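For reference, the chain that follows is the form predicted on its own, supplied as structure tokens.
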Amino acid sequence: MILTRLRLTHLRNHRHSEIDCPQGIVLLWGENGAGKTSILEAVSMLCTSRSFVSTQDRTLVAKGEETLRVEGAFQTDNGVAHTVSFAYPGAANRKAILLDNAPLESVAELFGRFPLVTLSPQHRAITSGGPAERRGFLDFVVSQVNHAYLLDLMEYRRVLRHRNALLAAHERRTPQLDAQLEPWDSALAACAVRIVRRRASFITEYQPYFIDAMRSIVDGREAPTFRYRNSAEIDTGAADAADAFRGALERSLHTDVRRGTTSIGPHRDDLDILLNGMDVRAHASQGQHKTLLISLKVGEWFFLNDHLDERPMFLLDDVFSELDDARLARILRIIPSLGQTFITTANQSILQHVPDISGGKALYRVDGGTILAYAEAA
């Protein structure tokens, strides 16, 4: 899959911008704040319905404007053309997404059709931050390869909202509350078990990709592994796992009522990332964190490439400034194997190091929300 053309209207500091994209590398150079990352955000919005920087669509609208629009033309690996447009606000003051000029009923219809991997400073917290960042990594990757998983996530979150609303409305546990919770607990348990089982399967399948990517960057001197922490502390592989999860909800109910929220489940689980058996949050150096993050994302690209019918696109947002010379040289050697790749940098000297590949290379300068061809900007 490649993006052949991109148009931005009223997205952050881009009033009206257009860019043609080769199937190889699109390199975007400019000062900080020039609007480079916004271009990658636009690609992300077309592929996943959301920015990888902001969770609030309204913050993306250019100052003084009321709406934004992003349009993209794609071509599949088999040469089939598609168009996607993203507008905010659309109907009912929400985002509106059109695929081949037909409105999508749900963003779930978009996930995985235009596979995407993003590596940005925004992702540092995957290795160094809290559990929510690692759960987000899991959910994003698995949702692109497994539509049923995405639907389970959406249903789980819907049920969880209802359960939490009931908990928050009661000051103590009562028979009436137990009766009200029963159907929600059953629905939550069924979804929870399916989600955790699929996460466990993904971790097993993905780990070799992570290890291979790590070896390509640090010559195999360090061995990364995963450890999934199940907040319900049950065997989700057992035949009676749903019953066991309901039992865990029962045991935590007094705590849940007191706090007004559900304290166990996939929304509370964590994924430990270990390096030579040690938790990276406590023991990894800054350089190791950078290497781990790059390896996670490169491994993600190859995993998606093997599990989907389309080659993923890769977005590299200002990552070169984070790398020493050795890591920079290794990631540059990997780039030609990563399909269409969008790269932003504020360092002009990087331009000469980005390899020419068979799919071509386009160089652009971004300045104040304006995109200029490199030759024109030089």
Second form
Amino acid sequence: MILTRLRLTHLRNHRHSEIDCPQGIVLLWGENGAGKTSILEAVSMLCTSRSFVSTQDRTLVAKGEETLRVEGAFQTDNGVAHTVSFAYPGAANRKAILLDNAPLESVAELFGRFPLVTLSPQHRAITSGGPAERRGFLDFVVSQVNHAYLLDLMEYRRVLRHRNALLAAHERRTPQLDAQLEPWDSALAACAVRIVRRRASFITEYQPYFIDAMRSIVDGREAPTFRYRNSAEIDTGAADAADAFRGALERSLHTDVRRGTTSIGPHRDDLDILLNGMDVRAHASQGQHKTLLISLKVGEWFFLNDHLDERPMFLLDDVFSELDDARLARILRIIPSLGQTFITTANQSILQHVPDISGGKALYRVDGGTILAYAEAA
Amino acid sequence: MLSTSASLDNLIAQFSRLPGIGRKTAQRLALHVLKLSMDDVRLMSQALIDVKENVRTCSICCNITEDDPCSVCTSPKRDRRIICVVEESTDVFAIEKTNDFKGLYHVLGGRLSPLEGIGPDDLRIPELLDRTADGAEEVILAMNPHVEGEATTLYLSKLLKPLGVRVTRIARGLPVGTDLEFADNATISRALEGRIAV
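Form predicted in complex with its partner chain structure, per the form predicted on its own context:
Let's see the whole complex now, leading with the same chain.
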């Protein structure tokens, strides 16, 4: 999948910007605050229904304007054209997304159709931050390759909110509460087991991609591994896993009623990343964190490329500024093997290092929310 | 506010209170009323009053009716051994249109939804249990296929089974007239789960 043309209206500091995108590399160069990242955000909004920077659509609207609009023309690997448009606020003050001029019934329809991998400073927390960031990474990748997983996740969250509402409405455990919890517990258990099983098999399939990516970026035999931490502490591979999960819910019920929230389940699980057997959160250096994050994302690209019908697009937001020359050179060497790639940088000297590739390279200068053609190389 | 007429503003405000009616639609409706003949407006306002004065809920099945008990509950042609439980009266209309169901109904008046503060006490569950104990042989649970409907189904089945009655639920699967290739994954999974021998 490639983006052929992108148009932004009233997105952050862009009043009206429009660019053509070759199938190879789109380079966006400009000062900090010029509006480079907003262009990548726009691509993300079209492909995934949201920005990777801000979770609140309201904050994306240009100051003094009422409505933002992003429009993109895409082309599949087979040459079929699609259009996606994103407007906020649309009806009922929500975002309105049109795919080929027809409204989406659910944003879930976009997942996996316009595959995208994003690497931005925002993602640092995946290797160094709390468990929510890693669950977010996991859920995002698995949802793109497995639609049923996304539906399970949405159902799980809804059931969980009902269960938590029940817990919050009761001060202590009573037979009435137990009876009312039962149907939600049973729905929660069924979803939880499917989610954790799917995560486990994803981790097994994805790990080699992660290791390969890491080895292409740094020398040495460092092999990162994953360890899934199941908050329910049950064997989800067992035939009676749903019953075991309900047993775990039962054991934590006193605590849950007191706190008014559910303390175990896929929404509390974590994914440890280990390097030489040590948890990277506590033991990795700054340099190792950078390499790990880039490897996770490059691995994600190759994983999605193997598991989807379309080649994913890649967004590299301000990635080069913090790398030493050796790592930079290795990453630049990988770029031609990735799909259509969008790169932002504030460092003009990087521009000459970006390789010429067969898909063509377009260079734009971004300044104060406007995009200027800088040069174009075939 | 249009503010050239207080009466018109008032009518717009009244229409805006209806579900699914936004400010602009309310304005359009109000201006339309202005164009109607006096007789038509009288008919319409009488219809609104009649519906409030004459329609009540059936003391047996809780469906909306003008006569209590309702025509379904009093009909000699209905099979009194089967009770079909639905969330709302609109579900009764939907099933009645098929002409395929000859049993009785029970309208719960909603579904369990702790997020909205709706618990078992807010639904007509005691009435259902009384009716079931009073000679029913089968209770069909026909809740909508979302998580709240599922939870309600599970909750009710726990209460009903000890009464020695056959408890069933309506099937979930592909809508008639739809091709498999256009169905969403969840529907196909459920349809496979609920497959039957031929």
